[in-house]
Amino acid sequence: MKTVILGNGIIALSVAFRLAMRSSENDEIIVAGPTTRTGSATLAAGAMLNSFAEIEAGSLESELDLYRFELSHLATRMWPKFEKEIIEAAGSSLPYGCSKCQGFPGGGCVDIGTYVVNNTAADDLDDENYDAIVAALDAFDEPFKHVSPRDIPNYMPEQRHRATRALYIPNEGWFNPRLMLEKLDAALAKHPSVKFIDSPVDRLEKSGLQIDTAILENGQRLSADHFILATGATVSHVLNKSDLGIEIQRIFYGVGVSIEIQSPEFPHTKCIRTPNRGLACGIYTVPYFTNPDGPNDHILLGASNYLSPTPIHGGKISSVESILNAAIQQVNFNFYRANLVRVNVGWRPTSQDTYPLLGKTSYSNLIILSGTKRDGFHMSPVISEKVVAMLYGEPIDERFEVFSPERKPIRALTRKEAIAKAVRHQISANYQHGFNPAQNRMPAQLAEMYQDGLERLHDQVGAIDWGIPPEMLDMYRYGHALS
């Protein structure tokens, strides 16, 4: 069997790895993607294995969202074994940063332990989401404990942004995603069935009901038994150039910025984060191991999210400023003395309905993997396992078909629910960015203004019996998303 994998982010490489582990002498696995990995969501990721810490109020109320959480929770439990398999496969070829890696727990680039803080930097949406996290931890019997914010190592926020509550989730951890990609690259490079090509895909060509050829930007033409399109946010661009005649909802560029710093005096040993807030994941600071012989004093700060119909190659100054201010004010005011190492920009693939596009298409030998937003790294063990099962004709949970790439957009929210959620999140975002209302009815008036504007937008796009996902508002407002 010959398989061409288009893309070289964490999901593409995870699929390639699982295929390699099952390959026979005559199998071929080609991974095509630029070594520069421009816009890679993986390289900008916090790579937190957070399932419970990402829960929001109301996010587990539907069967679909419960299933998505089930997969997320499963992925957290799968990572220790998955990483161990990668280490064993790479062997002596492990890159220097991973050369002494022993895997979970405390294996260097990976560890477990996440603190969630409920602070006063935004509004009471934080309180609701924090309560939802606690309720889910209790409901699923997940180990956790309430802790005093004062006992969190190197948690030293400015006084006006201090946490009033905090909890510790011992089984949710973090990676250095750069080292994980290097580790996967090393394991795959030594495998006899795997070949890398340093070029992105340009388009696909069909023959009947099958994909016949993948044409790369360097002009190279690749034939195969199976094609896996896993190029992240550029999937729609590739499909548009391919003219395959299949309808797949648009994938947008969730442009995210994360910042790597060096903080010798105040290093981190655990992840510290807020609940999700203001259409994003709040503020987080994650230990960022770089090599086994130096001090572990690098930290990743994140993250921003700016949805765009086209790629943006540089992070916005406002994103960098807000992340730095939030980390200094809400996590450790001593970060102002830290050294700036790198600003990462990644394009999180975000579908129009905000659910992932995963699985087979009308072309019998084409699988599409995209739309994972900020969950791609976390979910890669689960996604890759299911994709390999598809390729080998093995049964998988029929519920997974809900993510079929050619489905109609999922209308998960009613109009009323979507508008109410958008109002709450937009006001929360305002408070995060310094909103200080006058002592009158300003907060209520602002909510009324947002409500009126959202009602009009829903009318304009024909969203009468369904609601626009809050993070998609601008894409609908400016005509980039179709009703």
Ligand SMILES: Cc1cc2nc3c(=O)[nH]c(=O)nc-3n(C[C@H](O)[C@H](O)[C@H](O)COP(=O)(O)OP(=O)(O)OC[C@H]3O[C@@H](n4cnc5c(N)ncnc54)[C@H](O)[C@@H]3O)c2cc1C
Given for the second form:
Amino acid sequence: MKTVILGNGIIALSVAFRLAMRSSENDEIIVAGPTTRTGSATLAAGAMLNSFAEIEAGSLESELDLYRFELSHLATRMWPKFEKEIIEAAGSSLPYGCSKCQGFPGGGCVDIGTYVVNNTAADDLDDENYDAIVAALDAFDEPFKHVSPRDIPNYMPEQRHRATRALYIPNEGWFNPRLMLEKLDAALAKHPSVKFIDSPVDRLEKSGLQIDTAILENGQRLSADHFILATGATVSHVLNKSDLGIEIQRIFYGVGVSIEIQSPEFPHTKCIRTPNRGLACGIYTVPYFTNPDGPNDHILLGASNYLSPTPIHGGKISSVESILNAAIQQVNFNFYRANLVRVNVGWRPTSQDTYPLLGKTSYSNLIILSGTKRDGFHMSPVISEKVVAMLYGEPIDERFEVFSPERKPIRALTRKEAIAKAVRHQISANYQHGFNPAQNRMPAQLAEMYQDGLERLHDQVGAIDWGIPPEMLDMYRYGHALS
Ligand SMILES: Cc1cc2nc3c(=O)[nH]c(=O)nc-3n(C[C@H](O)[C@H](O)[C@H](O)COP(=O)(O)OP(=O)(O)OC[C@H]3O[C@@H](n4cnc5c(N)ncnc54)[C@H](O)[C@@H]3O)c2cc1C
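And the form predicted together with the named molecule, for comparison with the form predicted on its own?
Everything in the complex follows now, all chains and molecules, and the chain you saw is the first one.
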């Protein structure tokens, strides 16, 4: 079997890895993608393995969302074995950063233990989402404990931004995604069935009901039995150039900034984060393991989310400013003395309906994997396992078809729910960015103003019996998303 995998982020490489582990002598696996990895979401990621800490009020109410959560929960359980397999396969080729790795957890670039803090930096949407996390932890019997914010290691927020409640989830962890990609690159590079090509794909060519060739930007033409398009946020761009005559909802660029700092006097040992808020993931601060010999004093601060129809290379200055301020004010005021190591800009692949696009297409040998938005790193062991089963014609849970790339956009929210949620998140975002209302009816008036604007937008785009996902509002407003 010859498989061409287009893309070289966590999704593409984890599929390549699982395929390589099952391959026999005559199999070929080609991974094509630029080694620069411009806009890679993976390299900018936290990369937190969160299921419960990501829960929001109302986010587990539909069967679809419960299924997505089930997969997320499964991913957490799959990571230790998956990581061990990668370490074993890389063997003596492990990169320096992983050279003394003890595996999962706590052996190197991966560790577990997440504190969720409920502070007053934004508005009471945080309280609702925090309550939803607690309710889910209880409902699913997930180990956790309520803790005093004062007992959280390296947690020293400014007085006005201190938490009133906090909890600790021992099983939710994080990776250094750079080391993970280096590790996967190393394991794949030494495998006899795998070949890397340092070039983006330009387009795909069809022949009847099959994809015939992937044409790379360097002019190379690749034929194969199977093609896997996993180029992250650029998937729609490649499909538009390919003219395959299939309808696949658009993937947008969820431009996210994260910031790596070095904090020698105030290093983190655990992840500290808020609940999701204001159309994004709140503020999080994650220990960032870099090498086995130096002090473990790097921390990743994240993250912003700015949705765009086209790539944005530099990120927004305002994103950098608000992440730094939030980390200093809400996690540890001593971070003002830390050293800046790097600002990452990654493009979260975000579909129009905000659910992932994962699976086969009308072309029997084309699989598309994108739209993983905020949790593609965490989900990669599950996604790669399903994809390899698809390639080998093995049965997979039929519920997974809900993510079929050619589906009509899922309309998960009613108009009323979507508008209520959007108003709530927009006001939460305002508070995060320093909103200080006058002592009159201003908050209520603002909510009414948002509500009126959102009703008009829904009318304009014909969203009468369905609701626009709140993070997609601008994409509908400016005509980038089609009804
Ligand atoms: C700031 C930030 C924080 C995040 N935090 C988390 C987190 O804590 N936990 C989590 O699970 N997820 C997180 N995510 C989301 C996660 O990073 C993504 O869901 C995941 O990395 C997507 O993987 P991917 O391989 O599809 O895309 P990418 O990682 O973007 O990889 C796509 C690759 O394809 C290459 N490529 C692009 N165009 C082409 C082309 N034409 N041909 C060939 N190759 C091409 C790119 O160079 C890139 O290397 C975060 C994302 C961001 C931006």
